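Only one chain is given next, in structure tokens, and it is the form predicted on its own.
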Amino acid sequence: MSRPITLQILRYNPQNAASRPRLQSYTLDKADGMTLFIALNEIREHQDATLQFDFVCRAGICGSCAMMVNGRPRLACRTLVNELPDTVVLAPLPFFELIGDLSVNTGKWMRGMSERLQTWLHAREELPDLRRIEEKMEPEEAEAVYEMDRCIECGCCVAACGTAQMRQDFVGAVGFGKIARFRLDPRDTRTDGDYYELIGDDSGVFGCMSLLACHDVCPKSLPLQTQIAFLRRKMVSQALQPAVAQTAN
């Protein structure tokens, strides 16, 4: 026999003046491999139309989808309501521009970072010959490109970032990684001094409080911590260097 879940989701709509945020109640029967996304659309369909979410793909890589599920940032297409209690607070990722209950502009914010870190490829040739897509690179080059690859700015690691919670200038954990895409691209030109004046500072490395909430909540199961501990270690050496330097004259 079905089981019944109530979602109670936070509702509010900030271009609405006389709106305010409030707790409202939804039930419906789970049922076999019914996701947190089929649920929410079950609710919109069948019993309220003004429920606001963002979905895509549906398929755990467009990452529109995230948002707080019991506390705890998550995907609810890759969130199957069978392994969640009775009862299920949901809200929208904290951090981001609200536009409406679950839905939040993570784009906007991804696109500032994106900029300020210049997350595309520096390559040697300032106009690459376009015939050439791909240059050569190992197998083990290439692996490693792309495992930071994918991420898929889902925004889960930033609103688990207890620093992101003070500083709305931090980076946090998907800046470092796509810093650490491109350093560890043979084909990008820039040394690691490049890459501190990036983020070697309070809004960079040395503002993670190593608290690995990034890690523990990412849906494709990035190596952050192992990212952010490698960056913070070649960042303090590049800092130092001047004084190793000073001391050695």
Given for the second form:
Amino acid sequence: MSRPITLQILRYNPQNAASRPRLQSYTLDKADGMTLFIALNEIREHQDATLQFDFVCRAGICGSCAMMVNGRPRLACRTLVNELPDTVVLAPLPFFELIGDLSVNTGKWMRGMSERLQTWLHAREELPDLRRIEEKMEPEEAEAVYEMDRCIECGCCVAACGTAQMRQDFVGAVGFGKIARFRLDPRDTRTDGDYYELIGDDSGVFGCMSLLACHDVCPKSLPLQTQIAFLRRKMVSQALQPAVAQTAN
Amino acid sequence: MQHIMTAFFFCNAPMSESLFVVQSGLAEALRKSRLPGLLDVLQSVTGLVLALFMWGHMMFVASILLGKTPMWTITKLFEGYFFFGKSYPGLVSCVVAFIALVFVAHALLAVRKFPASYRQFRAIRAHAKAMRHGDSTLWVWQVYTGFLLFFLASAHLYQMLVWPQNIGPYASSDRIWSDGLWPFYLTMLLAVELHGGIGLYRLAVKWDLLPASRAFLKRLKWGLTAFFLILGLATLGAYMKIGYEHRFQYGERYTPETLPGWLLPFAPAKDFSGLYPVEATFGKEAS
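Other form of same protein, the form predicted in complex with its partner chain, not the form predicted on its own:
Every chain and every other molecule in the complex is listed next, the one we just looked at coming first.
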């Protein structure tokens, strides 16, 4: 026998001056294997075509369908409705620019963060010779880089971060993860002195209060706690170095 | 008056190049300051010192549970009685002065993390409530208890700094019962144990230097908080009971008739009345 589930969805259209944020209820039957993403599609197809939400891959890879499920950020495509209570509140991710209803523009913020933290490879040669065989990398190094590269930029860590909710200029765990990834990459020529210039302040790693919700909600289970702590220790040792050593870096 | 104030504050201030760069809103274009890194470490170090001191302090204060003489012995130990043959409560003041300095530094560093506006307060409160995430909620508790401690710990430190001679089995009990300070100590006990326990847990996960899982650290944190809260409540109860029984002899100081054997070589000789020479050696406490 199927059981009904009620989704209370936060509706708001920032483009419409008359729109006010409100919770709108939709009820549908739970089904085996039904994800929240499928449920939302059901609602849009059969109950309310105006409902806005994002999705692309449906497999937890693209990071588009992150939303607040009963107050916690999760990927809709990775959340089974059978594991949820009978009434669930869905809201858009906070912090990011709201497009409408459950749809937010994470991409805009991610790009800004990427430019701010220069999250691309800073190789020795600006234009590498593509005819030459690639530089070798130890398998352990490649594994470590790949581990941090699994980030899908869904924004869950930033939405779960208490610091980010208070301070809009905070880099967030996704930013620290990127820095940690390039710091591990032997092809990147940047030193800790260079990384200090990117995250060595209170909107960077020293602003992190270690509430660790980022670590707890990350859909890809990235080791954010250890990576942020590692970066903090490295940046502190950079801060404590004599001025001469910093210049040399 | 304005000229005097300006001269007082700024007469020796260096007018460096960076001063004008920062004033022009171009600080981001400079090399990053090393100060935030230093302040981050200092916040952790001052917090660690205070939390460990608080636990040590709790153990010493709880000596009343073993009896009046053990508590008296510890008090006198810190006053140098067994080293100099005479009490110097000023020694306690020196320790209090150091802790007060660390406390002020920690308060100054930690307040930077507090919500600084209604918007920030509303955001973090709604976030913690809606997320129901343990560590985020603990942080909100740390803010509340930290705010309380600005006032409670300041008052307590001032009292101990100025009147260090009023520590002892009867003196402390009189202060707690007859002077009516037990609600103050009860509130401070709850605030300080929660704040310190959460703070030490946060230090452990923030720096990730201990070879222990976060789940274990959290269990350890709650275990230690429960232990020190129970110890603290029992200790406060003991002082209240002694204070109640001693209410008609308010102001009288405790002097042991006998000391443990191991302490005798360190204690001054008894006087003609068969008591330890309180009047002559205990300074202000006996006056």
